[in-house]
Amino acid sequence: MKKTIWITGAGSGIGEALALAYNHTEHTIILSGRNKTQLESVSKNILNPYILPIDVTQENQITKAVATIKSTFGNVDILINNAGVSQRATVSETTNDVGRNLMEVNFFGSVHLTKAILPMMKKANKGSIVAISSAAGKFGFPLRSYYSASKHALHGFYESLSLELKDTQIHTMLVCPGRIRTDISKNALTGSGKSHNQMDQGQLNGIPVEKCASKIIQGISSKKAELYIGGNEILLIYIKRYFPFLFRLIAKRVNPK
């Protein structure tokens, strides 16, 4: 069935590997993140790819883009929030600038959009809504205070969403990857702002994205309400869940990077 699949931070990492895993000649795949190169660049390997550049921290570029998409295409068969930014920092290290751009980029970027993106949804009444979160979405980290702040505020607004659409035919999927094998680290945040321009051990040995991308893929085709996607550290998540206690004893011993 042919669908418009419009993902965020596509440039690369998952959004890309997304990308590459819908590419198909009935599906066109509108390609948005603040980085015009990247996006050429992966829509080389598209079929029937939709470049637009967009920042998602800045509300007008939203309220551009979604015009252009209602003028274009009409509707958005799935919308995945992508676009994100990660953190390498103490709270102390971290200025509040920082702070708030973790959450304009990780919140408000994905909230800011699905609210533009929900009329057109509701007069279709079809559709999914995809935010990629973080397993740092369920519990606390050292070094990720913000970042992990941002990605708990996206299961508070997005469980919320899920039931106010409860009567419609719209899905809303709440993805958290743990140590997927991207560029995260290396783009994440220091606490002056700079780039971190480093990649972990973890991320190193994490996943495939390739694998990550199917599995979430997956996740929207059977209309999953909540993903987990990692190795062992996805564990934590459960360990946090039911033995809060032992959760904070194992995470007081591993190694933030």
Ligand SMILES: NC(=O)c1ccc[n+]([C@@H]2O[C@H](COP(=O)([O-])OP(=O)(O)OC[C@H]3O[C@@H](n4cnc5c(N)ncnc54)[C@H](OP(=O)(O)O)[C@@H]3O)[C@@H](O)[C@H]2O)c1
The other form holds:
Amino acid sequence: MKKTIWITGAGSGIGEALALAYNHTEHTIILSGRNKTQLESVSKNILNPYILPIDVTQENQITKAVATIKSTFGNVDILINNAGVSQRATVSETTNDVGRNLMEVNFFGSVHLTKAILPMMKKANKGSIVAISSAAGKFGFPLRSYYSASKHALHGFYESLSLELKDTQIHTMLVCPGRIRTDISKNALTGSGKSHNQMDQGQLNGIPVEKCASKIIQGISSKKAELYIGGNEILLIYIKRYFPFLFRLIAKRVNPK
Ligand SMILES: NC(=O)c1ccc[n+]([C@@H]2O[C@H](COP(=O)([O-])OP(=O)(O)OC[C@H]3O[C@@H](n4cnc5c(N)ncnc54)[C@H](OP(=O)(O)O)[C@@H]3O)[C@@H](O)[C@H]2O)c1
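Output the form predicted in complex with the ligand next; the form predicted alone has already been displayed.
The complete assembly is shown below, putting the previous chain first.
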């Protein structure tokens, strides 16, 4: 069935893999992110791409983008709030400005975009809204304080939203990837806001990004509420839930890089 799919952070990593996995003559894939050149490069492999560069931290850009989508497509069937940035610094090393920026991108960026698209979805009484959280949205982790907090915040927001939407046909899903092999650690922010610029060992050992995209697409099709994707690190979510003491013992020993 013909679908209009809007993916943020579509110029790289999980967003790019989702765009390629959804690529089909019937679908229109709206590619968003800040770097237009990267979006154009991804769009070359997409049959029906629509490039819509935005910075999700800028509310005026979100408003403009949603108006463009409304006039061009009328609605979107699937919104995937995937844009995000990680952190590689201790609490003490991270300036307040960098911490606030992590919240702006990972939490408010996702939330503001969702709020802006909701009226269209409510009018059509259909659609899927996906928030890419993280395993770090289920437990804290060294060098990820603000990142983990921003992802935990997504859970409070989207769980509340899904309950508010109980009498509609609008589906919401939170995705918690563990370690997926992308450039996320290179793009992660240090305490002063510079790029960490290193491919961490944990990232390198992560599962292939195509596998992650395929599981997200299956989750959307089967209208899952929450999805965990990754390797053994996903066990930590269950250990934290059922044996919090054991979680602390294990997490202290895991290399955060
Ligand atoms: N890889 C993992 O192991 C992993 C694990 C858990 C969760 N995740 C989550 O998965 C999502 C995708 O990450 P990834 O692994 O694919 O890393 P990535 O390759 O670094 O992708 C992040 C994307 O977000 C975009 N972005 C960053 N800031 C933005 C902003 N202000 N406005 C719009 N777009 C912005 C970036 O594009 P521009 O720079 O062009 O804007 C980039 O395409 C993130 O939410 C991340 O937290 C990843």
